[in-house]
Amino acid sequence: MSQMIMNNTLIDSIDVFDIIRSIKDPEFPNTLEELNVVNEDLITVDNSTENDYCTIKIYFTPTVPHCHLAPTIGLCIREKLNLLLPKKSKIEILIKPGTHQTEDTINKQVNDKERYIAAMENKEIKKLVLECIEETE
């Protein structure tokens, strides 16, 4: 999917999964789908919210319980969705409960708008995220 989903189209979990499935893992030469980090069953979309907002909740599973790049994976998911989804989307990205040692801390980091912006202002982090979300055909 290379173009933004239009504002007047309802988004579903399949659309969201199609956007994030091809993100490359920052550590392995595989996609998040291939590593079973993301799964369509762990994505919910609610189009019934007020003001035409779409609420998206994504759980992801780090490859190991102590994965030090879990925050980066969350940033990659958020950045790709921010680029391709309408601005009126509320996105919550969470680590699947019980799959990481510091899931609460990482969930706060990934879902804090100021922390996300600060992370993406770091040139090295931004470069890594952009490499991971780059579409290759």
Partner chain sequence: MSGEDKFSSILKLTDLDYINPSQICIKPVEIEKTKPNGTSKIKIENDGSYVEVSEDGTEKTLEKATITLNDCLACSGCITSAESVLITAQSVQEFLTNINGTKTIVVTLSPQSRASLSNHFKLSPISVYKKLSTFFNQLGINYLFDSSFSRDFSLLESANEFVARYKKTIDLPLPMLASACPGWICYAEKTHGDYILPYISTTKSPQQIMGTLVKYYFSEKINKKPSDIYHVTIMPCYDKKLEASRNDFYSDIFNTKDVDCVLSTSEILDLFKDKEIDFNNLAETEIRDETFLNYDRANDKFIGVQGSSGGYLEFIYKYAAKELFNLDIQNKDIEYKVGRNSDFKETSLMVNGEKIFTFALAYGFRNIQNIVRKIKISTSTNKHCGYDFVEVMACPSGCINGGGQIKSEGGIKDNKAFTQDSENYYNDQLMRDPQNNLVVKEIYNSWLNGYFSQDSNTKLHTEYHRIEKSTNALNIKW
Contents of the next structure:
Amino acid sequence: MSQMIMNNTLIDSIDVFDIIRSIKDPEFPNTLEELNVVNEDLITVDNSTENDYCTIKIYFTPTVPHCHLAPTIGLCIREKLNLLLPKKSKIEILIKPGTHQTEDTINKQVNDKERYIAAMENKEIKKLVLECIEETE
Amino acid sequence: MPLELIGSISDGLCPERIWHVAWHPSGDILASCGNDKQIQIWAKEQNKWVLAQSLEGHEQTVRRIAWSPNGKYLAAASFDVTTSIWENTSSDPQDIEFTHVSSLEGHNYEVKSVAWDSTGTLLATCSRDKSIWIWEMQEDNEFECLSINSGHSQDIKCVAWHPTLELLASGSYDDTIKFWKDIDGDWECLYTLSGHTSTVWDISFNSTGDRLVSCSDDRSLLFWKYFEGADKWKNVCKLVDHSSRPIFSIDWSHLNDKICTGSGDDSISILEQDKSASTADSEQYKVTIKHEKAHNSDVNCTRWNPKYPNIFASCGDDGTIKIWKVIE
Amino acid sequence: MSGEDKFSSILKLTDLDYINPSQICIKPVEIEKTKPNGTSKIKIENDGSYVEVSEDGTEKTLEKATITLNDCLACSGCITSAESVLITAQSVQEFLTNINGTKTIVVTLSPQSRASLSNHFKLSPISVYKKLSTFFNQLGINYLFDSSFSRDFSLLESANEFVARYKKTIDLPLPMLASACPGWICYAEKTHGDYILPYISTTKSPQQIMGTLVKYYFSEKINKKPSDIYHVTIMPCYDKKLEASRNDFYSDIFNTKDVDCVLSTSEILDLFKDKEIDFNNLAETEIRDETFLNYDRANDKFIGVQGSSGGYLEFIYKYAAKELFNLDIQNKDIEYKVGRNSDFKETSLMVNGEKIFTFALAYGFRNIQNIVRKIKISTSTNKHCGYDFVEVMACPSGCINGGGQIKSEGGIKDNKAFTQDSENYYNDQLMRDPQNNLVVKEIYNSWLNGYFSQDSNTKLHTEYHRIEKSTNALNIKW
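Please give the other form, namely the form predicted together with its partner chain, since only the form predicted on its own has been shown so far.
Next comes the full complex, this chain leading.
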């Protein structure tokens, strides 16, 4: 169960994994953890910058090498983190190298601020993403 | 401190994320826009910035706004795929009263940028649909589409007109910058500038229009110079790893040639040409100020005041607008 | 060689660029979920098929998701012009496969394609036709028709439809917008479907009228079933392939399309290369059978109308002036006012100093935008938009410059001059008013019961359908 992390706590990769592990896959009735799409080992958190932000890097593994919903999974991961992390962190979400046919294309799209913000303004996409990140129990 | 904060607009007056700020040609009025779907117009009252008018109507984020050269019109590009045109219909020339006069439709996806040419008769808009539309303002505030330019292979992020010529530059997610010109009634792509290794977020001409600077997702700044003899734009200076994160905004002052940039690492930088290190073919530019933590989040836009030198405005994902002064 | 840049720019900008459906087409496929819980793995076999391995080890080969061209047309979320789907279904290879069967093969050549071949080989249109006859005879093709013939029907029906709209004897508004260009139609259905469709003429294009004539009139003459004829058209653009695939042009009863395959002019060049044909040195077969040709035997020339995109503006203008005001107008009497660019012009009929009606020509996306914008404003303000008829074509310079025409060897720079040359070859013809086409007259009498009659409305007119944007989040490209 994810909770709002307190403001003055430093975040680590376990905290990040705790938030994203229960995200539901848009296609299959399983969580990203169950499908091995996200893994604690593939998350790094860097608190060392002089600025007030921390940098989070998440690699994820799409279920199949041509999975067309990879960008949407990236969107779900970012949305949930934005909701539950206490202050703005710089989040980079990338495909685990070698696990997707068009990983460079998807990496660019998933990390383009204008693109993912515009995507979340689309009613249908927003609805789908919110369903995937909804906490059920 | 070489960069002084001389004004600030925040605390509940602004939306969560402010994408763009634009100075009225008089230098005394500032417009801003963001994810609250509105355009805010700010004026100075005694020493404070107050909200003069709020323009509503867009159904999604307003991404960019642009004043016409005479300040009478304001154009706004929105993610709702339309571009709105507003006219100051106040009888009192000192007053602000903008009315919606036209809606430019046609783009298939989000409109990312809008810009007026130096004469105020042409308007360019660009979109994720990979096209640039050139519009001409007619009497009775109607607009005629002059051209639909294809050429970029991806989303187009920004458009900027040359300061004097009828020449348009565009920056794209396809990592290139293209120049467009009307040749016998058909707009064609004259030059394509490659050099960035990722999305070009913003571009800016200098005051004489023979230099262009671009900033990118690849964290670098590229300076371009027009060589008349060869009729080519060439890269004359690269500042790579200028930032640790994408650089979203860049503006070249037409008053004193200084350059300001806003970055995803929350910092604002001021740059100038290093004349001592420059030659005919290779120019050097250096960072004279790097101001960290300028905002509490990504800096989305930095724009020089057109009338008062060394003053510029910035805005960001922290929902604030800041006015700065460069202390010499 | 990809056909990616061959569709009209209006289609390319309408909803997405070219996507290979096997990679990104995301038409949702229904999967039966037999197990609500538990994980299964999916492995990819060497032959590329997908096999689902459930927890207990049982394997099930998953069905390949296929899409048909109709899926593509109906779905606006992905593409209208799935390049690889279309190119495969209507390619030179498909053509060659199908002509080896038992069906009767009919090929219809458009005058624009003919002019393009003329310009490329530097031969007269008559020579092009006669050499093509020789080539097609060698391939076992039985008939080579000319869509200038079916265009006469399209012009007559359009003109009569305009007069009916003007007189308000039918409940459809003005301005009437030409309907022969499928790039324009697709764009209108997908982008402005909520208000523009009633303005579009219901008359079928020359390609589709020929389709109807071939499968339902000509078939009877040669004692064949509609499905026993394989009808191929040679057209100046790829958008015509889309048009031929519309559901409206498919008969459930006879299980056959009006037009089975569309080849572009440049694909015919590929066909020549494939068969190692030296076209210039082919013998010419004399024209014996004039069926569905607009041919003048005495002068050994083809017959047509002014205007390489079909001449809708001129013909309807003259026809309406006569029918409505008893005025005899010649082409030379029509004075144009050219707009911002050469692809936009307008002309008004003046009677006693009064403007009676205004016709315009709008080619290319930017000019179409302005027309559509004017109509939208007039629809909402209830004011006349300034035009009564607009000849709308998606391509700058019209059909002679279609995306499937043979391009100049010199590249884009020479294109304008090259297109003008094609235009000159196009005009190497005799002019004849469609009303004076005796064969057309005969068919109107025997088969259609008159201009714009109930029968001609059934056979020579069509409908348009608004295409909704996809609301499936899995399909939306961001």
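Basically, rigid core = biggest C-alpha set you can superpose within 1.5 Å across the two forms. Positions refer to the first chain, counted from 1. These numbers were taken from a predicted model, which means no experiment stands behind them.
Comparing the forms between the two forms on their rigid core, the Cα displacement of Pro86 reaches 2 Å or more.
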